[in-house]
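A single chain comes next, written as structure tokens; it is the form predicted on its own.
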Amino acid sequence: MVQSVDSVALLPAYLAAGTAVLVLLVDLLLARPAATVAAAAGGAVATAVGAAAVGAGGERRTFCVGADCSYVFGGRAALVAGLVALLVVGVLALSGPLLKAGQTPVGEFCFLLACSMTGGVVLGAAGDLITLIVAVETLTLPLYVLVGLRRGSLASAEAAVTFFVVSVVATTLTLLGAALLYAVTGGLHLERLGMLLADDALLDLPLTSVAVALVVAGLAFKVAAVPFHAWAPATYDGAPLPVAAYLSTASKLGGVVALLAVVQHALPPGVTGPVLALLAALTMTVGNLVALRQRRTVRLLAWSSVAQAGYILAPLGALALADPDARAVAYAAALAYAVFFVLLELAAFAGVVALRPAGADGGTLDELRGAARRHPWVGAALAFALVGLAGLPPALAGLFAKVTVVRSLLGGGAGWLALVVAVNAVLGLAYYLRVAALLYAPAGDATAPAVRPARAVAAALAVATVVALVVGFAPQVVLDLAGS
């Protein structure tokens, strides 16, 4: 049989990966880092809007050999290549005072944040195992070189190391689940292989059981989830903040997309359910029991990630108890927290990097003391992203996150973990609040740097600011695109 190529459907994946090369071209051509900044934004933002074009089109397939599609690019695909490519917009603009520091290769490093963008492009659509870990690879892998891009940084040395020893682990991991999946059902296409597993005979094999633990447990190495999570703190700490922005975000939301393709499509809910449900549970009380103790503020940010990565996960485990149309609730629910999420986690990441000095770490919690008082618009932007990250209005992107879990789960038959989403709530203010409540009050002794924000810097934080706030009065257009 003869696949069939779409270009259209192609065209994002097509504008992302031409990024990565227009920039090379223009470090190499005009040797100004201005200009090449300006490239990779350029890309970034026509990859968004070819995406949202594509996207308003309907659902194309491609590199379909009868009905098995190995790219599907409808609603949801372009939400997350729209998002994909906004953030690296967004962590562009972050990158602004470290990039001038000369600290960090620009051309290196805006070559690196397209090709990660055109693994998360792909990612979206994929349809099929190997496209899927393919995605995946893509959008980790850069990420490996850009976590130690930093000159004469140890600490930025050894959480490369550590991030490529986890990512490697969790990678083989995936791949051995596939290659076995494959074995029992000689199929790798996401809706062929759920149709295959729908065989009580095939679903009671050993190996099945096996293969679908290895494949879930290696793709929640990549969201960060307990007990896999080990990796993220000393990682993002160790990190510059721009790339620690990144991994919170985009490569979060890619850990999230993938493990959601194949629970909605390939793998049997009865079986993936429970495990998911239990990871939530550890994975959101875990991170925000340790959360409380942090001094340091990306750690803090790091393990609230980390508690932020059970909440998206909770919804996927009431999938053994509802109904279809309960489970794609359940499915949309997950990804709409993972977008609700992402867009204050860059808030709050770019208010950390407004209130640093360029090229810094994200330094102490004492460091932000009083730091609402000398910069009240940064302050307050970044006091929101915390609030939003809590769940509390007046950031409702966060409180309608949170709502539409809970409200899956119930819906579902899982009271239970939406009791328990209900408590680590409730722990994850003491921290969220504890930190906004710091930022306006009195300096004291403290010794914080003078720091003007850059005006790059500012800009992303004020856009990132409001378009969480936009978001958070039209909830239901993100659940319609994370449904499609």
The other form holds:
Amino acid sequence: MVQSVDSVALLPAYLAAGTAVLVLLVDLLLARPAATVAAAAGGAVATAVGAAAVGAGGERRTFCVGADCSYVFGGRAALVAGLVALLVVGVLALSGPLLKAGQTPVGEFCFLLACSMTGGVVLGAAGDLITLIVAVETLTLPLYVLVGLRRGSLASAEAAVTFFVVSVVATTLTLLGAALLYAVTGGLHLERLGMLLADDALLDLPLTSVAVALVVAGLAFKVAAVPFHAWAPATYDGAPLPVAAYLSTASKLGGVVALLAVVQHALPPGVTGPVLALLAALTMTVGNLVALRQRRTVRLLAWSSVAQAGYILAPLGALALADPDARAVAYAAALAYAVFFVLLELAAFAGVVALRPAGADGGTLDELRGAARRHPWVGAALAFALVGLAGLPPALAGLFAKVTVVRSLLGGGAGWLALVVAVNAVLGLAYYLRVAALLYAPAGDATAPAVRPARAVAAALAVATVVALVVGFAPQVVLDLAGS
Amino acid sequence: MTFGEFLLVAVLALPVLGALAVAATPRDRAARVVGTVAAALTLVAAVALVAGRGMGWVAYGATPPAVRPWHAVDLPWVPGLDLRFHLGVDGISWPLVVLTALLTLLCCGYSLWRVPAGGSGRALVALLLVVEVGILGTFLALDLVLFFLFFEVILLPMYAIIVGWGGDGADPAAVDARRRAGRKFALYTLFGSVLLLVGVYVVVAAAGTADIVALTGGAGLSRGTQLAAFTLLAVAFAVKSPLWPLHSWLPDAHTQAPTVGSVLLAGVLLKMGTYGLVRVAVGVAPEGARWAAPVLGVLAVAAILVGSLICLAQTELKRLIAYSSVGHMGFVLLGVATLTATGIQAALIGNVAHGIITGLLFFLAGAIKDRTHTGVLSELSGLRETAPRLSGLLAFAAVASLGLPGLAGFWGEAFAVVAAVEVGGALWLTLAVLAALGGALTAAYLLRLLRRVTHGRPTPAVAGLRPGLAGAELVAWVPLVLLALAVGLAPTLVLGVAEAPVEALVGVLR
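Show the form predicted together with its partner chain, please, because up to now only the form predicted on its own has appeared in this conversation.
Following is the full complex, with the preceding chain placed first.
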């Protein structure tokens, strides 16, 4: 059998993979750090443009067996691919000071980041479980090394090992679940699985329940949902700051997209809905409660991003209802929240990187005291991002994100979960406000030296903030993209 | 775009532009002048809104909706979230809009003269204008989601005003106290507004629209939806108003906030709660309102009594005034809870009167604290001897606050009681009697305040005072004194415009 391959649909994946190869060659042949970083950034921008161009042309399917396709590049895939590529550009900008400090090998850093981007680009288009799992692994595998790249740091090595072990276990679980699903249904394509599992006789098999549970649990590890979250704070705190930023934005987005794909197309909503609702409620509550007690900046952001994962999952928990319209709204809401979130999270990390000395870790919260008085613009941008994460005006992007989630929950008849989200928003404000107020507090006696933020970091922060502002006034753009 | 639509947009756009202009003006003093000018222009636009009213009456057909705005602007914003930029003004919101614009102008003008320690005057004025945008937007919004949006806008600027410019002194204990007060305010208020968010979308999900004009009167919502929506919305507004037992953020916030912050907080911020109750909670879920009215009435009377009793035991000036707000807002809520035209009119005029009088009281308390550096009642006696004008004004404001006939405070409290009697039945009669008793207690604690502060021998803190008042102080206070008199003598200033919309609202409640 000869398969026709639609290379246009694969263009973004080619571009991403090509970026990785290009970075490797540039590093080998030119051996100039600036050129390597430029190649990576250029490639990532090209990938984003390619994804947008291909996505604009309508849905394209390839690697098909009959009606089932393993690679479906539509509007949502384009959004995910473009976003991941742009996040890579942002993270590269944040890495400027780290790479200049000389502790980190530039070529390897950029190559691994580009590899991870390839996984993210393919992920959105994955049409079967194996493609999906391979894409998620391609996204995560380079991160094991990236997390451990801070040479001579014990915390970094520990973080890498924790992350590696947990992630491998999670992947194994997902794979086992996929295998069991195959055993039960004989299918691996998401849409075919969805059709097969609509059959009640299959659903009643205990094996099906186990398989579904394993797939969901494995992917819940990737988004660091409670009770599969324990790796995240240690890993984020040990990793270099830009890598932590990547982990909490692109990598988390990847996990969400994978979960979304599986839940939307393959698994029966009647089974996953209640489980995900519970998972979401637990995740946001535990994340927020623990974040209240954090004293280290990155750990606070890590726990808060655990809580945010709960908000993202919440709409998926409203699936218990049978109405396909409300379900479509819920999926779009989850994705829209994720988009708003990665934007604000990137801005928050950019702010922290900008306020910290080159190559330093996140430090304690007290080291940020009075930072906004020393750097009014950077401090204001960081405060803006934090307020946005808390979901309050003037950062309308964050407010609309919360509104989107609550609306989808109430439209989907999950009022109790909407109340949980609401109460958690109050919990969240308690610590975001503490950090934001700390930025404006009088500096006290411990005056940190005023470091000039690197130009690339400041640019990334500015771009993220401006985009967040614009999206805050025109949230319909994101809602349309997420709903397509 | 008609002139009325232009005015509506201008009322919101002027403070926004003013805040931006203030932020962009580098020199502190010049920036404060710019801010004050913006606030003044906003007031002009707000007052001008009354021109051309009545045109809305002819525009509708045989079964007119219960909300008939004089002017309205309706533009799409975020269709995906059912959010439209829908503004409108009618007789219920207009007095509050004018009051907000006036108090903000007075606060900005006051900040020209004195900036509390803690931060730059420029930033303070900019924040005041942002708060004004939020309050005005809340009063003008005719879209539930937009209403929620503006409701939330106030939160962080007000927090910043309390923490940045509030309290007394820079010693760690004082800094800690105002930070705690600010955080308490922010968390409590956010708790209220997230419930509002859930309540709003309960309504929107059931009705498919967020248009307050279309929704007022129930719009075919099922009983269950109405009960759920009213519960959520009422709790949300009860936090803001604040209704006992959800009031505990208020004394701390008022005590710690700087003078201008307290004036805005007590003067208009609390009104967002009672206004929301009338316009949104009662209007959108009338069946829920009828169901919950007895509970609301009991809580309102409890607030009156508890607030008055606490006031009798207070030893600190600003804290006493803050707690008196709990009692006064209790009268307003009692008026709303009766769900009669008399009661809602009483609530509206009570709102305005409380804004005027408590605004004045907080200005005076701030002036006394600035001069004597203490707010403890026992350290303040004999103010009459050394500062007769200040003490005279304080006596005027206190007497107005206790509801002396002829001054603004009278109408709201008296007619809330009358409305409760009119409803009849054992419960409401009991509530009316208890509320009247609360009114007597109000007189008791305010007279006690006067006796402690103005009479007696001057304490060391008071003995050194000079009798004069600064020009800026007079400029800030005189409009409030005059308004307290005017509204007291001619309540039709407020009731005249509010009568028709209140009748229309009560019409759909039955």
